[in-house]
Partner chain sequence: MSAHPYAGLKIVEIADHVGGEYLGRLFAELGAEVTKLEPPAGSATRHVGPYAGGAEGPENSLTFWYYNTNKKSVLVDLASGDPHAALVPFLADADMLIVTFQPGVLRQLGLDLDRLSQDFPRLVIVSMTPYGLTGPWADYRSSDLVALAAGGPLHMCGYDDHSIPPIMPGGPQAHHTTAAFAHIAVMAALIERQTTGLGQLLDVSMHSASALNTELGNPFWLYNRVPVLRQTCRHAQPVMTQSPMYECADGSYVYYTLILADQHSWKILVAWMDELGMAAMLTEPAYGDVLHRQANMGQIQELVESFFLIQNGHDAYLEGQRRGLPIGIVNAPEELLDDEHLKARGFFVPVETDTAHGTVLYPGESCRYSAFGAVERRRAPRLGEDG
Amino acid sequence: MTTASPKAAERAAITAAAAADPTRRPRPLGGPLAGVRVVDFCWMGVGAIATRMLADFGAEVIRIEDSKRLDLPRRLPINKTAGARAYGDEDADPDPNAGGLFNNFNRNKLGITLNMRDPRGRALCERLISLSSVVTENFAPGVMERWGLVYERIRELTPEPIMARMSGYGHSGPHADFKSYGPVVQAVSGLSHVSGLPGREPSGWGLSYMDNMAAFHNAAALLTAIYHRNLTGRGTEIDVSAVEAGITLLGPVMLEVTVNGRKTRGGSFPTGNRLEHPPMAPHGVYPALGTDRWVAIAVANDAEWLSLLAELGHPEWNDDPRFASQAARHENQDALDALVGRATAGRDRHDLMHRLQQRGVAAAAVQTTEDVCDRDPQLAQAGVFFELDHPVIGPARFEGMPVRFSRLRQDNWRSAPLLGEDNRHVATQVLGLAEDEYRRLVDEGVFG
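Atomic model of the given sequence only [the form predicted on its own]:
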C-alpha cells in the first residue's frame, strides 16, 4: 500500500471536511433546467464553460474526473495564494483545488473521480448515465469510442439522450483527429490572419479566445436540444466544431474576399483599430495621460466631429480641407490620428471619456483588468462579479452571466467541487451503493 505524502493527506482531509459540510451538501436546485442531470466529461475551458451555463440555471451537472490526469485549469497556478506567474507556468505539485480558472469554470457543479481504466469504473459510469439524460464531452476524438460510450450505446442506457460532443475540428472529415487548443483554432479558422495592425505580423489575443466563444455555441446547442426534446420527446447527438465557430466571427472580411476579391493581408489591411464600413474617422485608440494609458474614440458624422474639436480645443482643424468631410477625414486618417493623439496625450482617459460622452461622442477609457474588477461603477452596479466561499482559497469573486432576467435568477449554490468531493454523495445517493460497497471501491481505486 502506498502511503500518502503529508501534503496529499492534508488535501484529502480538506476534501473530506468539505464533503461533510452541510453548507456544501448537494440540494434540490432551482431554475428552468432543474431536473436535468448531466454526466459531464468536459474539461479545459471550452467544455466546462458550456456546462457551467447549464449548472448556473438548475441542471445537476456531475463532472467525471481522472485523479491521475488532472484538468489543466486545476494545475495552473492562477489563484489567490500562488502569487503572480505567467499563464502557462504550471506548478510541479499543484493544489488541484486552488486553480482559479477551474474554480471559475465549474461553480454549481458536482464532481467525482472515477477510474475509467477499470471495468468497474466504466460500469459505474454507465449506471450513472442510465440515471441521466445528457452526456457532454470535449476529449480528442476517439476517447469516448475507446470506452464504448458512443451515442448508440448511450441510447441503450437511457431513453432519448442528448450527447454533446465538442472538439476543435468536429468528429468527421480529414482533420477530425487533429489536436487543438484555442490559439490553434483561431489560426485555422482565419481569425489570426485578419487580426493585428496594418503591415504587421498576424496577432492573437493573448488568451484562448475561442475556448470561450465555442463554449457559447456549445451551450446554445445544448439548450436547443433540450428544448427540442421537451417538444418532441426526441434526443439528439450534437457535434460542435470550434474551428467552424471561429469562422462565424470573420464577419465582413468573408464578404471582402468572396465578393470583392480582396486579400486579407497587405497595404492597409488588416485595419487594426480603424473602421472602413461605415467610414468612421477618427476611429481608434489614442494615448492618454500616464504610462501605457489610452482612450478609444469613434466619430461617425460631422456633428460628432465638431463636438470632438470643441472638447480637444482645436476648432481650426475643421478649416483644413483634408478634414472637411467624413470621407476626407477617412481618406487622411494617418494625419488625423497624429493630431488627435497629440491632443489626447495630456488628458486623463476617464475624464476625457466622460466629457466626450456628454458631447455625444462615442469614447471610452481603455481599461485595465484592475479597472474592470475594482473601479468601473457600471460593472459594479450590474453585479458582474459575485462572491462565493471556497474551502481552500476562501471567499473569492467570480464572473457572473452577462444576462439578467426579470423572473429568473442564477442559482449560485456552491463554489466548484474539490477533487472527488462528491464521490460518496453520488455513489450512495445517486447510484444507490451501500456505504461498505462504496468504501471497498475507494480502497480498490475505482473511486479516487
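If the one shown is the form predicted on its own, what is the structure of the form predicted in complex with its partner chain?
No partners, no molecules, just the chain.
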C-alpha cells in the first residue's frame, strides 16, 4: 500500500541509517526466554501484544511483515502528528514508521519484510523456521494453510516446535472461518450484553478488551507450552479462540444461567454501576467538579457508610429509614444515588478520593488517560510506563508490566522495528546468506 509513496526513498534512507546504528543492532538478550527464537506472523493488536510478552522476557521474536500489506497499527493515525482523529480516519500515505500503536505493540522485536508470495520468500521463511522453535500467527484461518505452514510441516522443519494459532473462533467448528475483531468478539461472547443500564442498549466496552485479554491468554499459553517443553521435550500446537476466552470472562453470571436458569434479557439486568453481589450501596459513579469528571464510590457495610456520611457532611441520612441498613440502602438506590450525587457534584474528584480513602472508604477518581499516564503517583512509583527512543518517532513512553519482580529483569533493548529494519541482520547473521546474495534478494523483491 505504500510502495508508490513519494516519500519511499526518504523512508528507506531512515531505515538504512537505523539498521546501521550500533545501539539498535540486535544483540543477545537477557531474561528467562533468552535463546528462544520465534518466527512471528502475528499482526494487529491481539497477536502482537501476545508476542511482545515473549520479547519482553528475552525471546528473539522475528516479525515477518508484508510491505505490500502493512500492519494496521503502522497505518492508524495514532502518532505524534495526527492530533484528534478517529482511528478509522487514516492518512492516504501514512509513514509506516511513525505509528505509535505499532511502537507500543512491537518493542523488543526484530522486524523483517519477506515476500511470502514469492516461492524464494517462502523457502527462506521455512529455513528461518528450521532455525527457530516457536511459530505464532493470528491470521484468518487459511492463510498459513495456503503457505503450507501447518503444524505437520513445521514439525518437519524443526523438532518439537510450538505453534500458536490465535483466531476469533478457534480452528474447528462450523464458525471457524468467521471474521472478527475485538468488539465483535465482545458481542458474540456475551461481554457486551452484560454491560449497561437496564432497559437500554448495552454500553459494552469502549475498547477492544478482548484484543488485550485474548493476547494475554495467548501469551500465557505460549509460556505454558515453553515451560512444558523444557520439562518434557515435547512441543505442541495451541488453538486459542478469542470468543471462548471471552465467555470464560463473563464470570459467575454464567453459572446463574446454567445453575439457576436465570434469563438476562429484559427486566433489571444488566445493572449498570450497581452491584447485585455482594449488595453494596452506594456503589456507583457520581459527578464531581468539572465537565465529565466523576468519582467512583463503593460502600460495603455500616462503618463505611458512616464514614462516607461524615465526609459528605450529611450524618442525618443515617436517620432515614430508607438507608438504615445495607439491605435497605441497596433496596433504595435510586433515592440514595440522587443524594450522593448532589453531595459530590461540587467536589474535586481526587481530593474527595483521598479524603474518603483516609476514612477507609473505597473510592477513586474516574481517571482519564492523561491522569493515568502523567499524574498518577502510584503508577509512577511502580514504573508502569518506561521510555525508549525511536529513530522516527523520537522518545516515547511504553506500557510495561503491572508486576514487580524481585529477581527477573525485562530486557527493554529497543523500540519497535522500522519496516524491514532487520532484513540484513536476519539474512546474514541468522540465515547465513552472503552479503551479495542478500543484495540480490533485495533487488529482486524477495526482501522488502
